[in-house]
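In structure tokens, the next block holds one chain alone, the form predicted on its own.
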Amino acid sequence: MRAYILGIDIGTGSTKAVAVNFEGKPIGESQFYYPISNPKPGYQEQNPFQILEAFKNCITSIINKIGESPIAISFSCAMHTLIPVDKDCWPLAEMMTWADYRSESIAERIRTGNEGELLYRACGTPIHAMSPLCKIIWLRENIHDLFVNTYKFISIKEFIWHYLFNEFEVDYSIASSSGLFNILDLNWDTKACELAGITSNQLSNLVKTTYLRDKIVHKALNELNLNPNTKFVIGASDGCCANLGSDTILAGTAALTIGTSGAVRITGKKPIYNFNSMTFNYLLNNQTYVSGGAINNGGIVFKWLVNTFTNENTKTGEDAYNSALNQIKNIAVGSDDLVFLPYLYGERAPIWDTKSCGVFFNIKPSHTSAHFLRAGLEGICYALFDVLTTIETSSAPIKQLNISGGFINSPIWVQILADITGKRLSIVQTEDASAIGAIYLAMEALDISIPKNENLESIEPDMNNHQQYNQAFKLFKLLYTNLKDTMHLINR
């Protein structure tokens, strides 16, 4: 008998299950990927049953190939996601995915009024249009008859476990990234609840991300071909995740991740708060927060810099990506004065501006596509940088990252990372680090050893390149600040 955990990492492009046995050992993976829509400008949307179904495909191709099914599965989930049901789990609209922005207008008028840092300091979740509370209030507010039907709002988590048990469930984690839920109390927050127009009882049942439960309905048990007997643990979001499972748990260090977006975050007993730079502070379980901030701009702006500047038209994917890396090797640190704002999709931390945009500066005649593709990529790493410091200003310093995401398998994308911040760098796990997360969650919940890492690969900054980048990083901060109100004036 192969004795594994399944780790299924629900995202917001794909869905991700990997299989790991009792001595951590990856044994097997799997992934099936789902569209986004966007039928209007600021909406992001993705169906829930897609999801579902991805969900449904990950384990099934895992119990294939391995050929017997997983002692337990545990989960890791995006966060701020929004869906409207009705009392059989219906859902009455698509899912509202974390980069919907209708909110934004309703998000400043709660942030700049009398309430919003009480309710940042109250529920953690920076007050911003990816957040729940926000989405609620503009569904009340824009369509009311929806909102008035709803019988719970609540997350493709919360969708899927009720897929599995037909219960209303969610656990501290992604509640915590609601802005609805008191991460001091450990309970749905009153007034927070008020200025949605809900009650708790329109949110589910509140439990620890090492929640345990078994015997799943029957339906479910039946198309996921699983033995009666598999445990289910609800796990956390997919950023505390991402922190346990890349061992980033100890004081001085910081996780940071990249993959479609990216985050920067610590872990520690209590919450760190910054209302200006509004870093968030979410639950991995009851005594611990993970604290940081998060990027929309990461792997996704790579990819539009791989389709936009280079002739890869007969490669795809890892062999363009791979390619348009290749051709940065020989560009200068600091891509001959190319400056690059990476706010393609807007952004959240530290600068928390929906209305700012992607921007090339000091373009000369002597910069060739490969310049841009570099500057792009230290764009992407000014901004986690950017991150960075602020956490260190508000809490204390860091002096290792560990990092995750598939930016790993780029050895010159992971030197130039740290050459910008200045930090060791250390590949915990090569692995999806928030499908592993919550597999540790699991064996804490069945009272299994948790493997330690070992052999860690390091990465030193080359401190000279460091002191080159820090003048270009300065230059990227007042960058932004000189054309903020361009940015918004070109934006209305």
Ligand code: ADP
Contents of the next structure:
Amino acid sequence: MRAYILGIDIGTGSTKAVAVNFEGKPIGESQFYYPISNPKPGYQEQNPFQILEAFKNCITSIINKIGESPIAISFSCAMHTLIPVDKDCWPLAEMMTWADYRSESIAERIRTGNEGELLYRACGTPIHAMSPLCKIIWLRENIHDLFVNTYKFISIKEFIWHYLFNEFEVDYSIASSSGLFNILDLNWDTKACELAGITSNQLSNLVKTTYLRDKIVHKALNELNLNPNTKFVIGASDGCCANLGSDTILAGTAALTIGTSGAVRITGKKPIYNFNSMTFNYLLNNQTYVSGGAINNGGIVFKWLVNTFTNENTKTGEDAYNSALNQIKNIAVGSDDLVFLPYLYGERAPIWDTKSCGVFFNIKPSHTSAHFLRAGLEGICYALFDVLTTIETSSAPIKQLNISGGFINSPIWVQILADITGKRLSIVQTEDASAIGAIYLAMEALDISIPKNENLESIEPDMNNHQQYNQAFKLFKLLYTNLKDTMHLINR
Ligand code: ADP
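Just the form predicted on its own so far, so send over the form predicted together with the named molecule.
Below is the entire complex, every chain and molecule, led by the chain shown above.
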């Protein structure tokens, strides 16, 4: 018998399952994709049933591959989703993803109002359109019938959990990314609920992240072809799970991810507040906070750079990335003073400016398309360094960054990041760190000892390059400060 635990990461573009044995070794994985729709500017929606289907497919395909049911299944999940549902958990509208910005002006109103900072300190979530708090207010102000008819406002994780157990339950971690949960009292926040115009009865029952259940409903048991003894652990949000899964629990380490977007996160016993940069504070468990900042403009901008500044259109995916990266090898550190602000999709931390935009500055005739590519990568790394320095000023110094995400496939990009930040980088976990973190929560719940992560590879910074990048970073900051008003003028 092959005893294993299944970690399921419900992401924005796909759901991924990773099967790990009790020694911590991955023994199988599966992944199923689903579409995202943008029906109007600022809207980003998904169909909850398509995500549920991917979830079911992940489980059945793993069981088919391995030939056994897992001992337990545990969850990691994308944050800030919102689905208004009726009593039977039937969606009354499509799901809004984290990237749905339709409530932008509501967020602005709350942020600049009298209660903005108090609310941020109580609930830990940046006051931003991504927050379910702002999304609920948008529904109340714009589709009142739907708002009035909603029995509960839930996330995609609660939707899937309800399919399994016919119960409305949510873990502290996903709740802490809603903007409605008091991260100090560990309860729904009365003020935030008042502001949303709802009562806490319209939200799910709160449980800790190691909460365990078995005996799934008959329909799900049959559809998933599971052993009836399989246990389910509710787990946490993807950011919190990723810190756990990449060993970023110790003081002095931070997790840094560049996937489609990007983030820097540390783990601590207290929240880290910074109202201007609105660091987030999400709960991994009852006393552990994962704090940090997320950027919009990560790998998605690199993808744009490759499409725009190379003629790699004939190639796809990895091939296009690799040959684009080959071209920048001979370009000097600092791209011969070509500076790039990567804010193509507006930006979250630390500038929180939806009207910011992308900029190439100081273009000279000597600059080639390869300079634009290198300056592009440097700009993405400066944006993350900006978040890192903000976190460092409010916490202890960070010595090591545990890195993950698609960019780790590129040694040159990874070295640029090491040189810009001046930190040692460590690749701790190549499998999906969020799914692994969910598995560790299941191991804790089941009292199985958590295996030690192996450090796969370390990358040291070149401190001479770091000195040079420090000067360029000052220019990067100055450039945004000086251009901000003009960006707002053109994007008003
Ligand atoms: P997500 O999980 O957010 O969907 P990934 O972690 O898979 O994203 O990262 C995708 C990004 O990683 C791409 O947009 C691209 O910028 C970058 N990427 C993927 N493959 C490579 C590669 N071989 N070299 C450099 N960057 C890559």
